[in-house]
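Heads up, the chain below is alone and in the form predicted alone; it's given as structure tokens.
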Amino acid sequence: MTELRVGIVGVGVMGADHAERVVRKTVGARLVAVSDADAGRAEALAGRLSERSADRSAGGSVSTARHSGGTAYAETVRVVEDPLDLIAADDVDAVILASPGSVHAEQLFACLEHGKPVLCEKPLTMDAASALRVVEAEHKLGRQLIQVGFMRRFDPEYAALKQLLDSGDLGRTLLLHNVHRNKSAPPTFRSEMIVRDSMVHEVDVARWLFGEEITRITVHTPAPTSLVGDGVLDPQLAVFELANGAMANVEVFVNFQVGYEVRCEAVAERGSATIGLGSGVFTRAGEQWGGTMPADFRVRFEQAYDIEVQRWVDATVRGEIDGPSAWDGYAAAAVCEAGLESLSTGKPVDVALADRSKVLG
């Protein structure tokens, strides 16, 4: 395979974004199809892309412009109504998925189904049984097909402190401290969905730094901010214990104000390291002093999404996966379930995770 023709179901915010990625800066990736719930977006979707496409074809600069016989032309972005028959189809080698969370199962073993190798916006589903079932589907396959969208992984800094924790150069890491805050979110995002949504992230970044399972988690909920609705409990505090004693906190806050903040940092034996500080220009001017911060999530971790995005394809011609696993992604269903018992509760709740040795041999 030469080139992997891609398709997207689910062309919001994330899926358009993929969408362009795949235009635009992706190597070796042809983005032929598009499904939505919103068929109106979809067709504008694929009609602007398709337009861009055919603008730049005679210089070659865009994987879909095409040549034949020396002659440029473009390919066109079509609109699939049923996201099942775009996953089904033959000129798709592979899929994105950045659907709505309650639609990833059937979607999944859809892509299962029919052998394609899928890129899953987390969730991978709602609940952690649809995910272990999914889990133990793809193992059946004998391959893995499914990675999942923990773009943090991806992030130069992030991997940067992933490589000095690693090193064992600062000895063993103890403690892991987050802070995890949006400028604003829509009245529709619920308490519920800080959880699933956004600490879903950090949830991931723990496994993923220390190299082992969250065994409990403890959901706090402050008094929140007067800028949401009845009801919704922002900011919160979560405290993750893992399964070789270490412990990690993190603050999400999704009506911050300010702008996009991550931050992380990493506590070890002989020392500490921290991302997210900021980059760019800092002044000191006018008797103030600071920078910039991002608007949203899309400008802090457009490098990591281009970089997950690449290796995804690069790896799925190479017949491998690149990047969190199915594995991880019920795993993180796991540690969210419990976290939203403990939100309701107030209360320390374990991790109901299965046996890995069992589920994948």
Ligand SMILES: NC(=O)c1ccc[n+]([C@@H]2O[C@H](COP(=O)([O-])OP(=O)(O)OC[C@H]3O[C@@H](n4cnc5c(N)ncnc54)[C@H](O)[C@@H]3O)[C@@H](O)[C@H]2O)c1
Contents of the next structure:
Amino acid sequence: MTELRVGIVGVGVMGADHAERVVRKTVGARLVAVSDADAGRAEALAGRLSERSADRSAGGSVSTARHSGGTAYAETVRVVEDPLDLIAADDVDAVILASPGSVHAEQLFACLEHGKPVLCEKPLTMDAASALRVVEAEHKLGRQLIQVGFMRRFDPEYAALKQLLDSGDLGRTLLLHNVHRNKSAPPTFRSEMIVRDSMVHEVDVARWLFGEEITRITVHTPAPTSLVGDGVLDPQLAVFELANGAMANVEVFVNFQVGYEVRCEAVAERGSATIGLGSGVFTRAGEQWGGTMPADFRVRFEQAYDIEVQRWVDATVRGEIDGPSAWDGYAAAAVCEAGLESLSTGKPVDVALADRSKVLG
Ligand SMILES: NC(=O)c1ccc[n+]([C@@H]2O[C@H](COP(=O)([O-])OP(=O)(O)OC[C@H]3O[C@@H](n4cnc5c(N)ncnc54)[C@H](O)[C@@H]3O)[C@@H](O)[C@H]2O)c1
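Since we've got the form predicted alone here, give me the form predicted in complex with the named molecule too.
All chains and molecules follow, beginning with the one already shown.
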């Protein structure tokens, strides 16, 4: 296979960002098709990307040029009305799913049915039972086709932290303190979504950094900020207990007002390490000092998304995945499901996780 022909399902905020990435930055891949429940949105994006290609082929801006083997060239991106038709299409080798989590299960099963490798944005599915069915269906195929978009694993700072902890230089890791703040979220972003859509990233980070499953979760809800809609419990403070006795906590605050901030401090036997301090350019001018904060996740994690998609393309061409698996997506769903119960009861809730060795043989 010379170039991986990619189709994207769902081209809202994340899907459009990935589309630009595949067209402009990813080597060895070509965006051939997009599909969205809002056909107008898909048409507009395809038109924009195709125009760029036309500009490029006429000697347009180098900064927007996509390089494949060093050569930028024009391409056309077609719009497919039905996402399931895109998944089935012969000219689509692999799929990026950036549709809402509520439709992931159906679209993932279609990818498995057609043998299409898929990079599925988190969450894998909306609950643990459907996520487990996806894991089992993939396992039956005997080949891993699903990679889940927990992109923090590809962020250079998180990757360096993982390497440091795995080296053992600081001794055994005992604790993680995490902070996850967004500038603001729409009023439709309810308390449950703070667990399932935001906290899920720290769920994966904790499982990944410790290399252990989370066995129990408690979600505490301090008196909420007055700056959100009725009944939204924001911020939330959760504690994860891991199978080896380690613990992690996370503050998730999606209406922080200031900017996007993600931090993680690992505490080990002989030291600690912190990432996400935002120590970019620090200036002193006009009787002020300081730096800037990213407005949102696309800015903070741009490099992580770029690396994630490039490595997914490279691995897909080799017939492999190179990142969080369907099992990782399932385990995160199981933790979040317990987290939702804890959110409503205020009590610690044990995570009901299937026996990995039984499911995956
Ligand atoms: N990894 C990350 O950091 C990250 C960040 C943001 C969002 N996400 C995930 O990406 C996915 C999309 O989120 P978003 O913020 O882009 O949402 P969004 O609402 O901006 O975009 C979703 C798009 O999917 C379309 N859509 C709805 N139903 C569809 C269907 N059945 N088939 C195809 N398209 C459909 C909508 O019209 C919309 O254009 C979600 O799973 C979300 O959790 C991940």
